[in-house]
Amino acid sequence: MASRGRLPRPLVAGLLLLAVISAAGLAAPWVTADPSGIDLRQVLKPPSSQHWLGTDGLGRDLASRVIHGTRVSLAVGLLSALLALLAGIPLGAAAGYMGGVADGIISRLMEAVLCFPALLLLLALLAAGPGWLRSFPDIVQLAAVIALTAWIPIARYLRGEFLHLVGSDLVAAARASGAGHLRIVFRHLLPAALTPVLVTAAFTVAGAITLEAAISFIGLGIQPPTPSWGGLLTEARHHVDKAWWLALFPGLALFLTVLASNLAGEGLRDWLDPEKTPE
């Protein structure tokens, strides 16, 4: 059975990747060239000591694109995790602890939010989405709206969890030394049922930066010159016949990004209830 003080290895694996990636999305500015640079001395050239993956239909180097690609993928897929946060936890807690009318409100909100297919919504609210939403840098917005539903797991697992715990000799004896309402679900309901929450988070976060990279190829996430994984692979369509690179490398980036937010995930779920974990 695993041990809470040893840390499982998917969770290293992801996190040791998630720290590459990361620090070189954080490093593009200083060690990368300009990724909007247009050559067209160097169009669609293959991998080289100079261009170490290639370059594009414009000169641009490929490597820099990518490398600046991962600091949009990360800050879309960590502000909608904590946006989706931000929301998840209250209405769980509020449907879970206050039970009655306060859970058939958000009961019935999170059933209203799940009728509609998740990515025909985003879409939705992107292309016609109210005038303030679009004020927002395309980060935000694409951030914003993938919230929109990815609060729905995160309170349905909180609210299960309160459901589970309220009626525990945990809260009976917290009542019965005098605690107060908040006190009892900020300090013993929430951290007894922050596990799952926890671990759809990291989830999150894998399930947004696909989902920013599928919105951004069809066009409505983010917008050129800034260069994101979704929007190469748009870029890569025209040329995948003679430049297979232009698609091999972003698709890679983005495999290997998605891989380590869930190996993270899986980690975390393994470390934090180890009693679920397979020997």
Contents of the next structure:
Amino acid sequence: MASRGRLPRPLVAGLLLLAVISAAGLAAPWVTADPSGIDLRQVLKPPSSQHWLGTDGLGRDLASRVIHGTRVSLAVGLLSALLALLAGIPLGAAAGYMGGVADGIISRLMEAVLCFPALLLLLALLAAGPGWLRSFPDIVQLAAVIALTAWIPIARYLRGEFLHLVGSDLVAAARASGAGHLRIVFRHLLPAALTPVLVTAAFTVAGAITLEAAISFIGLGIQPPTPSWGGLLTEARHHVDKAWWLALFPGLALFLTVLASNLAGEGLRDWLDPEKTPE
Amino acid sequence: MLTAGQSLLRLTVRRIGQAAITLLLVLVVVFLLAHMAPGDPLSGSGDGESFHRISPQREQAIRDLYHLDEPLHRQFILWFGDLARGDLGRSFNDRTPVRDKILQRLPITFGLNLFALVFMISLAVPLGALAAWRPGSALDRWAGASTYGLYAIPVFWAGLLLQILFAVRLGWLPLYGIAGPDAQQLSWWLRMADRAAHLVLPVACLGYGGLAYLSRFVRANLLEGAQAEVKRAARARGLSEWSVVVRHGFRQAAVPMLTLAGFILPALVGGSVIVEEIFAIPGLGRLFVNAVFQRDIPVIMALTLLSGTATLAGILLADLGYLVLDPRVRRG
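Next up, can you give the form predicted in complex with the partner chain of this protein, since the form predicted on its own came first?
Every component of the complex follows; first up is the chain already shown.
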């Protein structure tokens, strides 16, 4: 069996990239100009030494808008993943450990939600969803609806793991030593399955960031003037014939973030699963 | 002891039963979605503005039309009855039947997705086969890395960049729409050429994301199909490496490919929403986005339901195909 040994290159690259992106997002208010500072003498200027990534239709500095957009994307991505873990772990654990009717109900529910294309379901929810949903800030609203579909891969994985572990010696031994159900689940089963669940959560972050950008691009997500990458790309559509930089840079930031999360997830999976690690 | 035929029948019936429960849940999800919405047809498009000027008789007629006075479970049953008769209700926006709106736009979205699927398969299968031919080679790694990168590119970014490059900068292709302004005056051939030019960018946008998934899938299945024993047997018969991989691999890969239907369909439908929005294509995706902005609940419900049931049907057919084609599943 191969040892975990050296960190795989995709993991290192993904984590480094994520670190740079997060640092930029965190430091945004101190390192950039005002993202909403309108300057009508500087409208639609291409990248220059003064405005590194150019300016938009209102003369606002694109670089600082893109960097501020990082905050929205990371907040939605991390919050969605957190909510998805909070829903997916208990539901998946219940389905896998209890089996029978509970498993039947949870499995059919997962199948039903998976039938809907996520973007369609989320847009429908944001448009037709309950009124109280709209009383939350944009970021929380988006993270909540994204988590409604994002819990499923986590629950599915955990269900499979638990189904497999319930019949194993691990559980038989715990039961023989007098452990109750809760103790078996929390002390024996969850720790055994937790790391792969966290890998799934890395992909959840990537998926949630893409979905948020898509929803904001359609116009139902983060509302202007708050800069978000999806929203910036919508603004770019109005100037598609004269300002390529407006389309290029926000998308590039989104692409790199999603790529970094995927690389980190994939690298982490290879690292944790020695059988798959190519030597 | 059950015979093979009996157990196949039993598994098929069980799978269909499960799908029926899932379908019921899909219906409930869509129904509740619509009924959580603040406001009703009487409070305008849901934005709080109401028509108080209409007469009580007219108001009652609208309440009856949308069954607003019935309890929730009765409303669900009535809605289900309407659905069973093919009645998807009327748009809040212009009171036209939702079914007509959908049927009018369906061919456009269907065509777009069909072309995207053809594009995806015709690129992914050769790519996957080439990668499986020499696993670990430079070609394999290059194909893997580039499709992996493509997969991380959000479709609305790709759409914008392609528009800027091919429509604005190079001027080779139209920026958006499905027909040029003078399309009606053109001869049949030129009109088809015009239509094709309008389709290039949307189809590419809709199809590229699935390439990574599909080509990896083809590669993995070909490699599994060309496992040691099968390969050795084929090689012993004097077949070349290439035909071992392709001829034997594809036969074994045909079955798992079925399961893809359940994955690709929702991705394509979700993609259509964005692609039709970017390229101003008057299909179902655009209808959906407009309905979302106008809070046109019947249209939102119908399209959500349509995409949900289409995917469910795809998954069910794939599972049933699996049962029939792969004897190993039946043993389980």
